[in-house]
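The data below hold one chain only, encoded as structure tokens and taken in the form predicted on its own.
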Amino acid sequence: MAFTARAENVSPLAALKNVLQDALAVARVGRRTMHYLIRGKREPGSVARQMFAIGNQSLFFMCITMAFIGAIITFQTGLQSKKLVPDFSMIGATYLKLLIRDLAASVGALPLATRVGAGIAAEIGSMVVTEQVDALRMCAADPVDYLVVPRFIASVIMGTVILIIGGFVAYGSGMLVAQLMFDVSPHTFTNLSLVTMGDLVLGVSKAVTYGGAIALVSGQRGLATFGGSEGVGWATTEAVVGSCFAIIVLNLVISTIGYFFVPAL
């Protein structure tokens, strides 16, 4: 069972059953991270040592993943600004707002899931398949604990690191867009007029949720492997979909609260 459909001609109602007998599977895991989290006993470092691997190897794909999409949605908003009102005045401060608001975290938190995702699932589920994950057991030890937890840990930090990082490449990006081909100068682009403090709560909110889905749900994908390879293959696929399926889910809840508390004035 997974958020991939493993078989063919699946009906919808079998599909979504499976959906969520693994989002209930992922709240079990989200269950047991929580409470391991505050009584836990981890390994010295092992935060730290995957605080390394999400963040600093994924900052330069981040980096350049967001600056290419800073552009084209800077772009592409320049274009459609120039047919209506031929006016750029507030082009700045509107993208700003979205960006913080939206933009930098949900859309940000998308490949930063594939890089993220597949790997805290394939190196969890070569454990698995490798009986490492039995050995544990064997000795006491909770993989939950274990492996889950410090992962979750450092998602949540480095991956609200990474994605206000991207943010600001984003907004750079853009602002050079807006410079070379709408001739807006850099200080009418920096304006901040439309940013609120709420904004900001809102933006940086999805930023360290999408952190911890991402973790919680490619390290139960990696704890529910079986078989050889192919199955870490499996794995990996399906802690890369869920996690982006979560990060849309969680959007559209996100969203609608703040949309009622911190609305967009």
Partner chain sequence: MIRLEDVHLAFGDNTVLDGVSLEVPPACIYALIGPGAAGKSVLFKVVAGLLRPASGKVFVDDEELGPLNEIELARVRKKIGMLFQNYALFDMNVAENIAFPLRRLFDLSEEEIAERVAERLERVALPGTEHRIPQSMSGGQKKRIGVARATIARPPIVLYDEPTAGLDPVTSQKIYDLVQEEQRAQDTTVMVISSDVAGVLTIADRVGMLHEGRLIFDGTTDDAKASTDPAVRQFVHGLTEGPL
The other form holds:
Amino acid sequence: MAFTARAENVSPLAALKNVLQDALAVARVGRRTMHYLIRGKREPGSVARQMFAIGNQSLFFMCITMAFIGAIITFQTGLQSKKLVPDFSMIGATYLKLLIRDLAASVGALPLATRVGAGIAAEIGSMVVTEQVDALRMCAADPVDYLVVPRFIASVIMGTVILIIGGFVAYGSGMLVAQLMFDVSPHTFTNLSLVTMGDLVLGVSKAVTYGGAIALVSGQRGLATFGGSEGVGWATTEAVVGSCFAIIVLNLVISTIGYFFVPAL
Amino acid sequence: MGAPAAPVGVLLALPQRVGAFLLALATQIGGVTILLGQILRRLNPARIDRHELFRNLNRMGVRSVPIISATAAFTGGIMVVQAAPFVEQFNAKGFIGWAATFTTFRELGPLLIGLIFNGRVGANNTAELGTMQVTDQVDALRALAIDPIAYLVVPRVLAMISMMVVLTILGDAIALGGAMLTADLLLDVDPRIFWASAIERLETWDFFVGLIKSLLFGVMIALMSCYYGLATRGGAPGVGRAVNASVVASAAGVFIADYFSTFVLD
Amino acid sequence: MIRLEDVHLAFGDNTVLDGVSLEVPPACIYALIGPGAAGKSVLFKVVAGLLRPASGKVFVDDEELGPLNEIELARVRKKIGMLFQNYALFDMNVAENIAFPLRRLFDLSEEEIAERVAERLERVALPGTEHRIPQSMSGGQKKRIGVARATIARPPIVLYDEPTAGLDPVTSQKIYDLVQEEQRAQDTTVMVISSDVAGVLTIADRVGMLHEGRLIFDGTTDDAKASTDPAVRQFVHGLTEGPL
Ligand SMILES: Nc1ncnc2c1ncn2[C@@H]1O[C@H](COP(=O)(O)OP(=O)(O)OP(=O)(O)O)[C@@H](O)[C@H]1O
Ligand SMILES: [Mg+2]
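Let me have the form predicted in complex with its partner chain next, following on from the form predicted on its own.
First the chain shown before, then all remaining chains and molecules of the complex.
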């Protein structure tokens, strides 16, 4: 991966070329994932096992992280609006709207990618360097079908669930900060008036997309591992950075589409 | 690959897991603190391997410029896209420049660059130190009477902290460029109005809050990644596990540091 | 039948296979010998379609692998069983490891699968170890589990990479006997890599010697024993004097 190029010297042009090549490689894994999603031979329980692994790894971490994020965002928003309009009556409504429309999914997806992406890449990467992936291929088990697809399904479902739970946690901690720092009562803070169906659709589609992107980028990076134990470390790094970058690019794309087609107000 | 446990099992396991988590947390905080002490001892008087320091500054800093720039530019854009509906509704085009700079300097810049830096440089550092550890290279250094903390850790920690601050300044600038461009394209906000509103309302302190934060994040990431790297055990899977643990611990550390500094630095 | 025609392969600037041509006739045991890092394991992976050569052709049963994509390659690989040098066992228990190819390739009942797993474990002298975890077993035991996994689906071609590494002489001989018996019973085509040259020559019909990416010898076992090439002589007879 270009951004984390192992070579000590890479020209910017070569780096750009590498980014495009990596994006293509991820797209190819994505295409094969879709193929096997329809045609593949699912091992019973494999998706459930991955869902459990993802939930088990990241739920606790995500709740803590999102609690802090919610507190920080509310505090910053409060500071900002204190300077502009010293009126906090709409702070809860605005925060909730932003949370649903973007923040819960997009901000939460970064720590989620760190946790889930690193896990997927480290696991698949270890299997590559110990030749287990070659052994799978000898048994007519395409690694994309056998390893990536269950993680993809699990990451889409569990990722979305965890991001939604994280959204609730962030809302709760925001409410707490609003009460303690700006004297906004939970009653005033809980205000659904600005939230529309479109916001909900936009937020959930972001969460679903990010969940899928994390699994595809990290799965591809894991499968492309080479070079022993150091290679596994590299693959993990690349998975985290690549997933975060994919999330940020996808966020810009989806948010721009949302701006034009899902009016906020 | 753990088997899905029955819900009852999960419930019963919860207190046990919280206990294990707290124990592990205490061990890690202790380990990181000891590492910090060891580093500080080597800084007085400072005996820094200049060659290692420059190699790491280049590797960790200069090599991160592309990913930091790309992320920052996109984030600046996203910030304005998200704010756009509100700006239009409240007719607040005169404020967007200030809102964008305020958010970027105080929060978004340090936090986002911290997270990417963690993934790119922190993880990398753990992988490298971890590989050296499991292949007995660290012990080989000791056998040659070279102090691994002074030779391996100190230059990395210094490089990471200073580069985190420098990259935050760069990232802030690029994010604001992205924001300005998006505001111009999407909302027709003239760049001059964008900057005027920023200069009018912004305080120098806002900028420094961000720098102090990025310094703290740099310390977090540097210490965690070195600690987990040197604590690696158990071959190739061990390196994967160490990177994983380090990235997650640093991310948690960054958020917690962010939370406290946000309140303290107000 | 396996045929390689002028195969070249390199990792970066490390040339590993430098123009290898060889043919393994059907129902033959072909021993591949050579010093460390000669490219033996890499050659197996080329035959199995796990690595694509930079140039040259690879045929398995008259089908060329070059133009096949990953899905079509899977069809060819069904004919091949492979024992990996470093075991490559999955993080599952012994029974699941051995049953894995059966489950992927055939639709068998659980009883049939359990029966065949037990039969394989019996053959590799590890009966009753179904529920153990390979990671907790010795190197030699892992090798034998690998042998069981490679042969359980009764593939017409079997590639054994160092089947006796880490085994005591008695168990080694048992494994060689097993390889030979099964090859005779089902007329499979077998390739064996072995550092135990004397042992593997007792069962081999043909021998190939790989050295620095080139096949410096290819012929019958008797020819190998009688070869006057200094490197081959040294290797086959285990001498310390010589070009290697
Ligand atoms: N995946 C890989 N990536 C890079 N280089 C590789 C890879 N696999 C093998 N090599 C290189 O190819 C060369 C031949 O390796 P190979 O494993 O085929 O040797 P070998 O003949 O099996 O040796 P041994 O008897 O020690 O097993 C070695 O130099 C090795 O470093
Ligand atoms: Mg080998």
